[in-house]
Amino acid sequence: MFDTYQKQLGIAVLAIIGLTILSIFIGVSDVTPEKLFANSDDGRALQVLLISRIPRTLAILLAGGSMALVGMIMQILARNRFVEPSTAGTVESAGLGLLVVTVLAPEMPIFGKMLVASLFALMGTFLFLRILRSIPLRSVLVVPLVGIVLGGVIGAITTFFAYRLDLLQSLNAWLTGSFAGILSGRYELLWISLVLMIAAYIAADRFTVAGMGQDFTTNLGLNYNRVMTLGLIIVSMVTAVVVVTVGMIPFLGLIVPNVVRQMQGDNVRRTAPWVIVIGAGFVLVCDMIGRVIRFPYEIPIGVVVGVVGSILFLFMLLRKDAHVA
């Protein structure tokens, strides 16, 4: 028989299927069921579902998935539940790859793009631990204030560049949040995300012991610099893969894994596949919105999730147990 834990997140999925039929039919264009059905000539409703609606969705799961994981990840490698990949640094320094590469080589394939923007990830990311060693922590809200800053110079100093090579356009694409142009052959690279997820839930159990310090970590025989550097490496690449696609999703790794943590507890073996499902699903239903509020016209995800996830967050600094890490 299966345990609360497997019928509760049974439901979950169930819950999540049921809004992906849903988002499949939300759209300017006419897909219904008796359109796709119907024996038309055209076929019209069957290429829009095959061509952008489906395709549109598996983004929409595999993105918010896989950065609600990379969120979850960050905070327990840096033991602070308020760091996530657009709070430490890591989306920016991930901008900052893709103007350069942009720059220096545009006729690049988008896979050696991707693999760029996760080196720059990777170095953003390492040099804001870096930045944490050394200095001294009196609050866990530091932490966070640390990364905002360090990805606010990171994201002038890309602004500033891309102002003066006339990329301004480019980089607001980059960094600005939006489904709208993912169609059949433009987000295949997030299925990227996908293996990653599968290596992180491999990893969970080390990641726990991570989490607990590098005394404790080495106590148990792990090599603690070698987990750290699989985490970072898995943050990093799934962080380039969304950003390269669809562009920045802020908050989504900050919210979910509070809010999960708060049902399921640390252990990231337990709690992985619930902070993926609450990921895919609050994207999906963000995009929805963000689809219907100003129907036909559409509100990019970037903009639906930041203003929901600035207000959860701000619910999460105001609270009483803020403190505690």
Contents of the next structure:
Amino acid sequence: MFDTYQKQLGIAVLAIIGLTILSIFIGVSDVTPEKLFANSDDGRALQVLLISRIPRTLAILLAGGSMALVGMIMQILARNRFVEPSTAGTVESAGLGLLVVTVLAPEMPIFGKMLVASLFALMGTFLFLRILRSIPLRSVLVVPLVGIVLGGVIGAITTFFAYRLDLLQSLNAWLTGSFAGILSGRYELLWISLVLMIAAYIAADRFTVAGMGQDFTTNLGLNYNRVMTLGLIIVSMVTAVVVVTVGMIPFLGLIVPNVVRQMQGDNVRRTAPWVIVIGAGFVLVCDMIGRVIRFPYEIPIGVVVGVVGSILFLFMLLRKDAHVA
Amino acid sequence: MIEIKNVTKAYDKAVVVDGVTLQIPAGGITSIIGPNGAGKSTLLSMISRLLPMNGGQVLVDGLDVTTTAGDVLARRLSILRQDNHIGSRLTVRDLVTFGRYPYSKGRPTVEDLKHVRMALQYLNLESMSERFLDELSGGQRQRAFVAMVLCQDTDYVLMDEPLNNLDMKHAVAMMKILRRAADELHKTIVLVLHDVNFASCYSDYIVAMKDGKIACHGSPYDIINANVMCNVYEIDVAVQDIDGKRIAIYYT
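Having seen the form predicted alone, please provide the structure of the form predicted in complex with its partner chain.
And the full complex, kicking off with our chain again.
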């Protein structure tokens, strides 16, 4: 009835559901299933559950799944295994956009701020691709290096103005991912990333075709530039939504797609569900580590993912059979 | 029929294709030969709308390639370029299935899957259909690309150096497959070939290019002779009739 692919994916989804339930019951405030049902503390446990725990867990799943997915889309479109929003200037550009809108239009609703950040992210990513096109040498590792340099320059501009305008603390909050501040009412923007994930899945075959290069794409009757633009819009909007609500989660979009690629290849239709599921699961586990390792204090998710991610990334780079490249 | 009218391509001052006018008849194999830098690949890229032209017009069955919608043209004409460095980790079957994209838009029907099976069979790839492209040899990969293009099932099939990466055995097998596709499936096949003897043995029509222009065109019998070869390639070429085929000898 189900083929192996569906069975394995089903098991992975069940595992994530198990982790999700576990995640809901981890925290400083004592929330246990018994308390919820006994209603012994005047519904305080239920309140914590609805206002903090469930929103936080949903935010983790949405941000983790969507950041991993856009990492993969970027890698396919840039045709480079080491590109993701934080190695292409996308995240830093979103941060700059956020700073600009905070200074120029502080009263703008959060949705509007997110759109401005998306626009900046899009421009930054286009600039990155533009620079790549004019660099003759296309060694696999030069591409992310260029992105990191570009990100550094944009980040420096942002930091300079944030420093002058006394906004360094806000900037830091945007760029260091943390789910600690997630409460009901402060994460709902992330549902946009679910819509974008669905859109990306619908367009999956276009991305796979574009990943084969401009000539193949044209031969198959698709408009290459249009597919690229669609992909980059999805990447930029997801990045902006996540930066605005959670902050930057480094390496996520790099590691998860590369692991999935080893198992499943590059057919986006097949790999997208896996990337989303593993991305969500990876962030969920990292967030739980961050919450229990110095209990009752909390380590920001960006730090945990950064540490775990950089180890995995080094491992990936140093592996002998370099299919990753 | 492919009608090429006064097509020109220039980069800055360097004219690569210089006002080429040519009609490629429907049916059979047409080979474009000529020395490096003659503009063969550039011409092929312009015919297949991969490269914009600076002037002129190309009509495929009366459709202007620069103005016809991409997906309409993709069901008429397919192109395989010379260097296919696709980094994507796709299985052979996935790649060939994408050849149906102009019809299926990513949702292959039973009919589409039938074409995929046939193309895999035609190129003898069934045993490796589930392998990833990066696990194949250069020759096997080349066959997979050709299978994808055949799966696209267009009346016109354009290929730039399809014998790239192929050894003698597989080069002959590839030319036989293309000959069969022309004869049995009634395709119009346009090839850019380096090896004039393959062009001589398998083409119905040969176009010789030099310095961005058509030097001459005609049947293999007309084109493969010492005079034309010397003129086009600027080396001494002896041509002999061997088993009814014209063979150029130019190795010494």
